[in-house]
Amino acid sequence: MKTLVIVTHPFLKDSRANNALIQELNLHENIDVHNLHEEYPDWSIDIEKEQQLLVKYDRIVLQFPLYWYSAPPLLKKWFDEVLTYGWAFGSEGNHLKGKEFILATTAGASEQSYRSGGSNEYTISEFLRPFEVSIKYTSAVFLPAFVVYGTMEATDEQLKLDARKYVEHITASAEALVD
């Protein structure tokens, strides 16, 4: 299965989280790692190229930090320019059919502070809600996120450790990810 991680993060060079999965990430032969900061610095994304991109692959994993309990805001510019009605949705829009994804994101708090009661009081789930819609919008396949916690305390062995389970994750069987 071609996989592609599209990943975003405005400050990524800070990041050990993001940067251990990324180098986790690039130990793998079957999986692309597509970095849109650093491919658009100016934010000018280039949709066709992007729209062919998607196409190529079984399986796009979108990789980001919580960002403000949501996605960073290119991010959010990437789904409302590349993701257009007659490619995406709409009558003829049926490229992302089928494709599999999976959100892949990083939070500084604890799980235990994302639930009921919680903190942030909400679960990670919640959150994520607005993306499992959109991309179930396109007729495309909504699989688990990978999350993970506690970033701001993980040490680095740790956090080999979740990259490590976050290759497993992405490159699972749906049915394995779904059981």
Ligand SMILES: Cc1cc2nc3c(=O)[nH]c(=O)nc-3n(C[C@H](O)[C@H](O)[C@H](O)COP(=O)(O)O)c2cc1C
Contents of the next structure:
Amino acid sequence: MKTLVIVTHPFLKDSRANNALIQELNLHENIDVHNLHEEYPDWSIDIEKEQQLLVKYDRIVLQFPLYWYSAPPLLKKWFDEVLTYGWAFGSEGNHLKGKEFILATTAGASEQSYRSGGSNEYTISEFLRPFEVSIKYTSAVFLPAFVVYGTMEATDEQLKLDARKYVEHITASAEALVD
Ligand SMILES: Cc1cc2nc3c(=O)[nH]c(=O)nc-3n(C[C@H](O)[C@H](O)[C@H](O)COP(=O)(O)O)c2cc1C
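Please could you give me the other form, the form predicted together with the ligand, since above is the form predicted alone?
Let us now look at the entire complex, which starts with that chain.
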């Protein structure tokens, strides 16, 4: 199965975590990386091109650093403009039906902080809920997210290990992921 990873990072040249993930993705022939900020430096998204790209893949990964408990704004713009009525939803909007989506995010804070009673109070799954319901709204399949926690303190070695786990996660079968 061919997988498309759509990366949204406004400052990728300064990135450690997302760059480590991308470096690992680039080693795998069955994974294609599509970088939104590189493709659209002026934020003018080519909607038709994005839709044509999505149609070619059965699994789509949305990768981004967690910013204010959400995604960087170009990804929100991508949702607003690309997932249109009559294409992604509505009586004839069935182009994403049955496709598998995975969110992949990197968080500065620790895993322990993302829980009830922790400093961030809620789990990342709870913060990612608007993405989950939006994806399900298009009749696509929403699979468990991949999260790299504690990016501030993580060593380069740790990030490399995380990147390998990332590729294992996004290439695993849906059955294995929801088990
Ligand atoms: C504008 C902004 C908002 C951020 N918001 C959060 C946040 O809500 N939760 C969190 O854990 N980390 C937050 N961070 C930290 C980033 O998630 C972290 O630096 C990033 O995932 C590291 O990835 P990178 O090395 O690829 O940039 C934020 C960083 C920035 C710049």
